[in-house]
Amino acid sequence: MVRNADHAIAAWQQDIAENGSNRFDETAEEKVFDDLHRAAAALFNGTPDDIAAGSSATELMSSLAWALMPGAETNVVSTDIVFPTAVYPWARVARHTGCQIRLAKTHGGYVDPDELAALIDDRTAVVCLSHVEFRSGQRYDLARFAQKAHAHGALLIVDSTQSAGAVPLDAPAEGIDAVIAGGYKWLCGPFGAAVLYLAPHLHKRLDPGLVGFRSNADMWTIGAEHLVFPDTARRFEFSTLAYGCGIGLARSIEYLVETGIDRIFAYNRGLADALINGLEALGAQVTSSRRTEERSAIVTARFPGRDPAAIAARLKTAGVMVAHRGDIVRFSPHLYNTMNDVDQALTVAGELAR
């Protein structure tokens, strides 16, 4: 999988190095993201017209935030534990328009879905959530929040960077208005590539916050006197991007979709279950949600009396890749891991606990 994506990127870069634009001509540049459009459409159960490519989730979220630009009498709802990508763009727009940012408060790293839903009212313009919270692994019922948002005339925007490729996400079925995903996490793609799913009802409605020559319906009708957006999500593709990275991301997503996101989710949950049981047996405090409907593959834990940064560093030294987030250590098993990796993690954690 990684080799396939890596080879695709390297082959494109090598061709550019040797031939410049002699082979990567205008036709090739215009169609460069066609495979990524198809792959991401399959990932989110949309169509290629629903997909735009970008360089990062933050870039796409910022363009979307300026396109919607909630006004002074409105609010945007999110959480205080969300990764900044899901809030900062809206906060920047709010400085310009006076929009209110409402953040549901966490309780010990957990967001009560009822408290989050209670923040949505008739003045809410956007509910922007991370499908899976990066710090805790908590997963939200997106269909519930889409229904709640739509009942008040709001849109549901989802950052799926911590779930796409590891947790099934059917955007049309769940009523999601837009989904953004960076490629370098669970999608196993490179840095420098991301995707946006935009529901069909928004294709013609939004003027992107970032525009350039690719924004034109006919991108090679180059002229300063006009800008005509395409009637698809591609209007959010504004300029020259990291084309090779987009090609590599398409290969990764194709592999994951072919493998089956449902299968990957079940497999990852099995690894997570074993990790949870083992950590609790060692006396660690598992802090990620245990509710089935809120679970993801992410497992977070505290080690009472021990410095989480030191524990994370020791695990990494032993070849167990984890993340230190505040007072917890985050484990993120994916399809390339095995039970042997879980056993190794628990062995090292056990040594530290003793």
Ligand SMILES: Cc1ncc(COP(=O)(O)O)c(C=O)c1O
Second form
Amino acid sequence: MVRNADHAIAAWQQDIAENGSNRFDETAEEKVFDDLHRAAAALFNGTPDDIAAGSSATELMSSLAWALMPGAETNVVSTDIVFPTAVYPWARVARHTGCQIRLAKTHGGYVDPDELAALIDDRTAVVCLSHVEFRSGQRYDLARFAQKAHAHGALLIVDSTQSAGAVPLDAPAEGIDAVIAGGYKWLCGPFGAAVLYLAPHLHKRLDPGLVGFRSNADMWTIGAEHLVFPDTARRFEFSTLAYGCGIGLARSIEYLVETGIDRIFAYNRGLADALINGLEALGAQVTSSRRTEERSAIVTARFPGRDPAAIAARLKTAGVMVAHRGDIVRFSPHLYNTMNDVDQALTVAGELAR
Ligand SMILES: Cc1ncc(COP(=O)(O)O)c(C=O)c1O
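Having seen the form predicted alone, could you give me the form predicted together with the ligand?
Shown next: the complete complex, the earlier chain at its head.
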């Protein structure tokens, strides 16, 4: 599957190298993200008009933050454990407008959803959450936060970089206003491509923070005095991008959607269950939430009395790719892993735990 994306990217790059823009002409450039729009629409259960391509999750979030530009009397709600993509762009706008940033505090790496909800009030302009927290794997009930945000006239914006491709996300059904996903994690795509889902009620309303010649409804009417946005999410596409990466990401998402995100989620959870049981048997403390509705595929663990960096490094040397974040080791099993991989991880972790 990754080879598929890989081949698509290489083929596009090769064509540019050999033919310049003879084949990749103006029409091709205009339509270059059509497949990605369709694939991401299927992923989030939207329509292609709800999707914009970008270079990274952070770029898309930044453009969105400047488009919404919460004002002085308002606040933006998130968590203190969230990946910076969901906070820094809003904090940058806040330095300009004076809006307040409110972060729910974690307790031992866990965010109490009730405490998070209690931060939302009538002055909240945006609730910006990571569907799945990168550091703990904790998953939020997005429908609940959409309802709560909307009841106070706020928007719910979701960074799905740690869930898209691994956890089902029906953006319209959950009532989410915007979703962003970087391509290079669970979507198995390349660096250099990301997607934005924008709910239809926002298509015509937003003035993106980043604009350029591609922002025009008719992108080839290049003119310094002329900027007419399309009435779709595509207004967030503003310039030349790593086009080959966008083509590759479309292939990855198509594969994942065809495989079935529900099936992938169930499969990954089976691997995660085996990991949790095995780690506990080794005396590790599993720190990721065990509540069914808060689980993702991510499993995090502490190894009391052991240096997490050394454990992560040893696992990596043995071919078990994990991440070390603070005092925890993070395991992220996905559809390309098998129970043999879990066994191997537990065998190596067991040697170290002894
Ligand atoms: C939740 C989350 N959002 C965003 C990113 C980074 O996204 P990008 O590099 O596309 O800006 C990461 C990377 O680890 C992440 O975990």
